[in-house]
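Take a look at this single chain, the form predicted on its own, given in structure tokens.
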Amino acid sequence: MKMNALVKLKPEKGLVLMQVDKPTPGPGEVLIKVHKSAICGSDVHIYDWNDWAASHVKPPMVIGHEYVGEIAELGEGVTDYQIGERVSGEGHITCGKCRNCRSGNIQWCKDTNSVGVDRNGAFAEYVCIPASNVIRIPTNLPEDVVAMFDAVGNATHTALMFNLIGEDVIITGAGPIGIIAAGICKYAGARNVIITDVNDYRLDLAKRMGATATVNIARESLEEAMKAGGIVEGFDVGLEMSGNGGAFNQMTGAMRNGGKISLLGLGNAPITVNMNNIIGKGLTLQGIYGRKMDNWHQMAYMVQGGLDLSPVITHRFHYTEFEKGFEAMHSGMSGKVILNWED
């Protein structure tokens, strides 16, 4: 049987809408009838066939790894999934033996492989993962918002790495997983939330998600934003999701003595860093990869708990119109952009 799915065919820039053959779940693995997927930023590299996408993908490759769908069939020897259920899938298949994954931190895995990267993706009809891999969706969560569950785990993992509880927050970069942390943080209890960017349409979404404050470096003070929320040690906490060297020098200036950052964002190429404010001030750097496992509870009980993930959603297509949903992402003037694959 065959599908629709979108394609990287070439080593070029763009997607091709076609027809592909509907995979077959074998032993331990899950079908999976795709509902909505939500397109990511590593998707946009995919897109545009930049110098990362070259070195991870293979082309013909179905590409996405973001979405929320229904078991459609069960491969041989799975036992704990009904058809029908609600659910998506944690994107990182690891390899379950290394040192990592044995002691529970398979975000560290050193062989994954990831959907819609290594391996035919969620930009389809059916996608098929390992059992393993299959995250149970509670049926009182929506599912434009579940659909993007894989970036908010990122933000989940970013901004719950450190205690934030009355503690004062700077996050540099407003993309859709700055956004979402924004939320998130002010949600686990931060008493300011400042988020940094020079794009205007994204730092108002950042601002309904529930960033107390919002500076664009273009033409604003950080300092008078600090100023004005009370701060005067420093920041506690910082969030790096830019992977700007200009971006992430100003976070480690401003943040006070023992302060904790968490790095998420890449960058093109590599940054110069001011080594004196890392060592001089004792700033603890934590690199973050991925979702741990414990991310996807926690995600589902904070929105049942009342965050309100819905205002990063700015775009809604059916899946014929991809184009029109990455036109917006690379317009900057989207936040996340939801396919439906639905009729």
Contents of the next structure:
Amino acid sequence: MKMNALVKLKPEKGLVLMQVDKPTPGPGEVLIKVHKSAICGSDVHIYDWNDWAASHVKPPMVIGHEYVGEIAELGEGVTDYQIGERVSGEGHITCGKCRNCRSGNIQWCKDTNSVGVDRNGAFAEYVCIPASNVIRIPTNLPEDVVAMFDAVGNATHTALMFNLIGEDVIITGAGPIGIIAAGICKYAGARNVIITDVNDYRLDLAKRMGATATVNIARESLEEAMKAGGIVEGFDVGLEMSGNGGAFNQMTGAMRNGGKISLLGLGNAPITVNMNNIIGKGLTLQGIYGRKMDNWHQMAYMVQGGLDLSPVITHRFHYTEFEKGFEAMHSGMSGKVILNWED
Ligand code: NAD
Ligand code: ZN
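Having displayed the form predicted on its own, please output the structure of the form predicted in complex with ligand NAD.
What follows is the entire complex, opening with the chain shown before.
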């Protein structure tokens, strides 16, 4: 049996929509019929074939790791799921044996295998993953939103690392994940959620998502936004979501003594850091990688509880129009882009 899939066929720019073998679930695996998928920044890197992609992906490879679908087939020994159940999947397949896996900290596994990077992914009519990575999805959640839950999980992991209730939060970088994080911080009880970027289109999306103020650092003052929000000693919590060294140093400069920072953004190159801010202020820094399994519950329940993530979805295309989706991502004038894999 064949299926349609978006394939990185050769080590060069672009993706090819082509027929490939429909995967067969092995022992302990399930086959998922994909309904919708979302384009991640890393999919754009793979499309562009930048240095990161060239060192991580071995073509030919079906890419994509953000999706929602239904169980289509069960491999040998899988008894926990039923055909037709609505599911998504944790995209990091962890070893299950290392010290962190055995402590339940799978986000720190020393041997992670990524769906759509190291093994065939979800920009396809079907994707095959281990049953232990399947996430059951309540049927009252909108599929467009669940399609991007992998990214929402990054935002949830970063945002909920430190207490937010009554706190003043700065987010640097209003990419899709920063925009989603703004919504989560407000939902979780933060007082001020101030987000910075250089892109007005994205800052506007963050405002619609719940940011209390936006700062275009190319022409606006962070200090004035802090003053307007009644912030006297600095931010309590910082979420770095740009990968930009300048943004990180601006953040550490604006934190209060004893403030806490979660770091998600990954830049292309090493950055120079102002250690005086970090040491003199006694800041706590926490690196964030992927998601904790518990984040899947938290995001589903936040959406059920009324967190509206739909403002970040700006484009929807049928998978046959995937080039338009990548164009929207490249333009910078986009939040999340959803691809529909059904007719
Ligand atoms: P993105 O690249 O779409 O967004 C980054 C945003 O930062 C852009 O809108 C950009 O204009 C803005 N920016 C650039 N310089 C800035 C500055 N000086 N001040 C403020 N903003 C600035 O990225 P995304 O998809 O939203 O992801 C956010 C970050 O998280 C990226 O760096 C990505 O690589 C990283 N990421 C990490 C993990 C992880 O597991 N650690 C997972 C997913 C994404
Ligand atoms: Zn492990």
